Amino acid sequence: MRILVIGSGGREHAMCWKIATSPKCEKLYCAPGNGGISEIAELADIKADDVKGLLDFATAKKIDLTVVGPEVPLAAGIVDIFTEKGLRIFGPAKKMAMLEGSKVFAKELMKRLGVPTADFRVFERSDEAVSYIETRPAPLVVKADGLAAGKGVIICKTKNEARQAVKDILDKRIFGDAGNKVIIEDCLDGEEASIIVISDGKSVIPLASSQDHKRIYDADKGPNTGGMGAYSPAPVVTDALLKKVLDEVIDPVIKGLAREGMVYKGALYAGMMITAQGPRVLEFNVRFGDPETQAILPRLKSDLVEAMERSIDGKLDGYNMEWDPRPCISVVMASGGYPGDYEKGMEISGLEETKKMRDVRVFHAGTKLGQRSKDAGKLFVTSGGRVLNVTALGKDITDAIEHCYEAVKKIQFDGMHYRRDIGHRAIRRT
């Protein structure tokens, strides 16, 4: 099979790495890819949101399977367009992508279906939103309705912070059109977990559980980011809890969408808060998580391509995935200043040393190839906020963490920043 992966981050590098191991994969492309992905796939200089360019490329190269990594092309309807042209593509159609493309759509769907989530209200005017804030106890969560690169959720400890968040989104337009509406919801207390499944519209198969670390600094302090690290499995997700999430969240959503004429095929990610009252949905994503995927796929023994094909063909019923029992941790190495402004073009050293380590993978996110003499080997430089995902397996979570940070210490670039406590909740639970 000739396979095209769309995207340029650490998630896409992990997906390309796993797909390349499939006996079904004869030729692998990635658009636009990054420096690390260039070592295992042929890159196409086409942006992930250039749907026409991607369609033309897939047609010209006779691509047998397209795998969509990020949410933006899904929300733009790339699956519908490819399908109409007779091209096989893994991911949900445009209507279903609204689960991530519009938090208002997702919350209202959950309310209709009785899916457990935080109480909420939707506003388009800041004065009405501020008036509502006065009636609610802090802390509160203010969310931009649309896609905001993982940064559209603001956790407000005080009413003043909530008022400011509303004005920033609705009046100052810090997220542009993604902030045409805001959701104000009660802040849930508990422990977060990520439940990702693959659906064929009727049946689902869950991936291994994971937990993301959103805040920029240790001890979960500072602003939210796209994710500073993840580990799998998440001890908070017991077998009983997973069954509860599948029965009370995933199954009602898949079946509810089907009743409304929407057959959900692809990956569905439920960001959960495990509260004292039970699991509650924080958000839905319509693709594999980032950086959760980087911690999940190294544990997957089964053929990812086969699972994706079964999703497209409606043949997931009875299919099971096999997992490595060892835990995996992935630490994000970010550019200084992220999630705010940061510099690019910093030379990265130490990557060759990590390749000598057993059960260690470094997935590139914001990198590109730099110029170096022919005899000096490849040069990678930074080109994004999240630069690398340093990933390691271990016999237990403590061993995985130690192994991962041993690899992290071998890598250097100017201004680099990373959290030193990824996996701390798992340590506490075990």
Second form
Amino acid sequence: MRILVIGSGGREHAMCWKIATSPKCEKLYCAPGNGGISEIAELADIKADDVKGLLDFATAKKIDLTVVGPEVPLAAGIVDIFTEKGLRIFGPAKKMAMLEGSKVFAKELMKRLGVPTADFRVFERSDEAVSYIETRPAPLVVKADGLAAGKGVIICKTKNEARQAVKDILDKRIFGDAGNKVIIEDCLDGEEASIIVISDGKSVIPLASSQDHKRIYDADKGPNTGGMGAYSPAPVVTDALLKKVLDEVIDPVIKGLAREGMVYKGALYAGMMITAQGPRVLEFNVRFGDPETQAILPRLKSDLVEAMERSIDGKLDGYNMEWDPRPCISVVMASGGYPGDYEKGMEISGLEETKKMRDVRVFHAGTKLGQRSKDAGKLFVTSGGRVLNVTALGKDITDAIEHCYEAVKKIQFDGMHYRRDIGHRAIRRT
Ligand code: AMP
Ligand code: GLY
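What would the structure be for the form predicted together with adenosine monophosphate, rather than the form predicted on its own?
Everything in the complex follows now, all chains and molecules, and the chain you saw is the first one.
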């Protein structure tokens, strides 16, 4: 098969790496990809949101399967457009991508279906939103309805912060049209976990559980980021808890959508808060998580391409995926200044060293190939905020963590920083 992966982050590098190991994969392309991906796939210089450009490319190259990494092309309806042209593509159609593209759509669906989530109200006018805030106890969470590159959620410790967040979104329009509506919801307390499943519209298979680390600094301090590291499995997700999430969240949503005429194919990601009262949905994503995927796929023994084909063909019933029992962790190495402004073009050293290490893989996110004389080997330079995902398996979580940070220490670039406590919650639980 000729396979095209869309995206340019660490998630897409991990997907390309896994897909390339499939006996079904004869030729792999990635658009637009990154420095690390260029070592295993042929890159096409087409942006992930250029649906027309991607369609022309997939048609010209006779692509047999397209795999979409990020949410933007899914929300733009890439699956509908490819499918209409007879091209096979893994992911949900536009209407269902609304689960991520509109938080209001997702919350209202959950309410209709009785799926456990924080109590909420939706507002289009800031005066009404502010009146509501007076009636609720702080802390509160204010969310912009639409896609805001992961920045549309504001956790407000005080009512004053909540009033400010509402005005910023609805009046100052800091997220543009993504902030036409806001959700104000109760703040939940607990430990977070990511449950990702692959669905064919009738049956689902869960991937191994995982946990992200969203804050920039150790001990979960500082601003939110796109994710600074992940590990899998998440010990907070016991078998019983997973069953509860499948029964109370995933199954009702897939069946509920089907009743409304929507057959959900692709990956469905439930971001959960495990509260003292039980699991509650924080958000849905309609794709694989980043950086969770980087910690999940090294543990997957089964063929990812087969699972994706079964999703498209409606043949997941009875299918099972096999997992390496060993835990895996992935640490993000970021550019100086990230998640704020940062410089690009820093030379990265030490990557070759890590290739000699057993059970270590470095997935690239913001890197590209730099210039170097032919005999001096490849040079990678930084080209984004999150630069690398250093990933390691270990016999237990402590071993995986030690092994991973040994690899991290071999890598250098000017201004780099990373969290030193990825996996701390897992250690506390084991
Ligand atoms: P989202 O973009 O919806 O995933 O939200 C980003 C992050 O905000 C989540 O991973 C949580 O850490 C936090 N969050 C969102 N909603 C809530 C909530 N109701 N209570 C507490 N934290 C929340
Ligand atoms: N790790 C969070 C996300 O993929 O949205």
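Just so you know, these numbers come straight off a predicted model, no measurement behind them. By rigid core we mean the largest C-alpha set that fits within 1.5 Å across both forms. Positions refer to the first chain, counted from 1.
Fitting the two forms on the rigid core leaves the C-alpha of R112 displaced by under 2 angstroms between these two forms. Taking the rigid core as fixed, one finds a CA shift for A270 smaller than 2 Å between these two forms. For K172, the Cα coordinates differ by 2 angstroms or more between these two forms after the core has been superposed.
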